[in-house]
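Consider the single chain below, provided in structure tokens and representing the form predicted alone.
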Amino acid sequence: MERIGFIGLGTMGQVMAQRLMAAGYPLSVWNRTRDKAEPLIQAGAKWAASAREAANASDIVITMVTDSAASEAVICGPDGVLAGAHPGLTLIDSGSIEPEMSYSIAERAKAKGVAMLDAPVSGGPKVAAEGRLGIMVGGPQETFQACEPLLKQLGSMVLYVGGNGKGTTVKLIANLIMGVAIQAAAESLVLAAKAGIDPQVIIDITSLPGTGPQTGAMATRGPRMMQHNFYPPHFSTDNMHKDLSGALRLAEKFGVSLPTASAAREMLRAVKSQGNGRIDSSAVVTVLEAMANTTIGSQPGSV
């Protein structure tokens, strides 16, 4: 089996790395803070002192960090993945980053003889633990075919969508849908409360399979909104704001208007301005509650 280097052990990275270890892949791991790697080390993973060292010890390196700047740093920095490049090394960047940065990193990797895939994922930690992620992959097709068995350990839907940067482009568009859907779910619950209707009724009716209003955003975020239970985040306000901002920049590049996504981003900005960027993006409901002078559900104070 290929030796895997895994870099970035946040909520998703932890679960993905555990999944690969369970499938029998030997892992070398690195994270900015070693304590997040301890569960994996105790399970048999080897600690690498740097991303460079992880690359030296691996056939394939997977990076799963927060944004474009972080991906560039751990891959292209002086102690990064490319500093540890060797013949046959493959890089898979699973972060949700800007397509332009993904393409730029791929070009720098190519100059070092390293084939790169951008392979951002869709789905939360529970989905990742079950190997049911959606994975959108951009990069050389022959590299994708070589890595497909590995990626299928992590995802039940692994789609090749084109050259470098196309995977991150598809992810931005998919997250645009999710960001707008969460905003719509929050608006409907606040409107129901203001109209004297139990918001739980709206959650129930939009969870009925086969109906027009059925939406995963309501099924997964509606109960959190009702409980004001926004931490730990399923997808943080900071990350959703980042991705909607990326989608809007992409739209600007191609001359496409995204008025609904623009409004959804501004609501996320309001949550961030309150110092709550780290909590779940479903917290947009609190801004709407304040605007409507109402509340929905119970509030256990878990913000």
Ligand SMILES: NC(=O)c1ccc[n+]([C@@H]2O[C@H](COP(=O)([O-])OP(=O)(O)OC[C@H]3O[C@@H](n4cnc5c(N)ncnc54)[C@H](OP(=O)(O)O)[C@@H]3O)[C@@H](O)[C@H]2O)c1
Second form
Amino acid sequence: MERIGFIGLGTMGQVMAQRLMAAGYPLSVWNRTRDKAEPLIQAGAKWAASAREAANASDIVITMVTDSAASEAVICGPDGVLAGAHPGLTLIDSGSIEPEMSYSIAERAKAKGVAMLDAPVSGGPKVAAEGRLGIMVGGPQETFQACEPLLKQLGSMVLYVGGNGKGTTVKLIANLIMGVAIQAAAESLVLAAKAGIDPQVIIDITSLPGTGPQTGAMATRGPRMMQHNFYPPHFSTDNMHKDLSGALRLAEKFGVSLPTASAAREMLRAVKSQGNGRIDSSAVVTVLEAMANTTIGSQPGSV
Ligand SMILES: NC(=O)c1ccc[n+]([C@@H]2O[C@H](COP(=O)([O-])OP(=O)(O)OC[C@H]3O[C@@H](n4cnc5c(N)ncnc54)[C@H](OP(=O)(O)O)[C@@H]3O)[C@@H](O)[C@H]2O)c1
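Given the form predicted alone above, what does the protein look like in the form predicted together with the ligand?
Zooming out: every chain and molecule, the one shown earlier first.
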């Protein structure tokens, strides 16, 4: 089995790395904050002193960090993956980053003889733990084919979508739906409260499989909104704001108008400007509650 280097052990990386270990892949791990690596080290992963060292000890390196700047730092920085490149090394960047940055990193990797895939994922930590992620992959097709068995340990749908940068493009477009759907779920719960309807009734009635209003956004975020349970985040406000901003930049580039995505991004900006970027993006409900002068659920204000 290929030796895997795993860089970035946050909410998603932690679970994805655990899954690869459980499948028997030998793992070297690095995270900026070492503490987060402890559970994996306890389970038998090797600690690498840097991303560079992890690359040196691996056949395939997976990076799963926050955004474009973070991916560039851990891959292209002085102690990054490319500094530890060796012949035959493959790089898979799974962060949801800007397509232009992903393409640029792939070019820099190619110059070092490293083939790169952009392979961002859909689905949260629970889905990742069950190996049911959606994975959209850009990069050289032969590299995709070589890495497909590994990616299938993490995802139940692994789609090749084109050259470098295409995986991250698909991710931004797909996640736009989630960003808007969370906002729509929050709006319906606040309206229910104002109209004298128990918001739980809305969660229940929209949970029926196959009906039009049914959405994963309500199923996963509705209960959090009711409980004001925003930490630890399922998907942070900062990250959702980043993804909608990426989708809006893409729309700007192609001259496409995205009115509801723009509105959803503004609500996330409001949560961020209250100093709450690190809590779950379902906290947009608190801004709506303030706007409507109401509260939903049983624990208002317990952020
Ligand atoms: N959470 C989800 O449900 C979900 C679902 C699909 C896709 N995604 C995407 O997956 C990626 C990771 O998300 P996440 O939820 O796992 O985020 P997270 O919990 O915030 O973890 C972020 C990771 O990036 C590292 N990092 C950030 N900036 C860095 C830098 N400059 N240098 C080195 N490391 C850095 C963090 O290190 P520290 O531990 O030191 O802070 C941490 O390991 C994001 O692009 C996100 O949009 C997330």
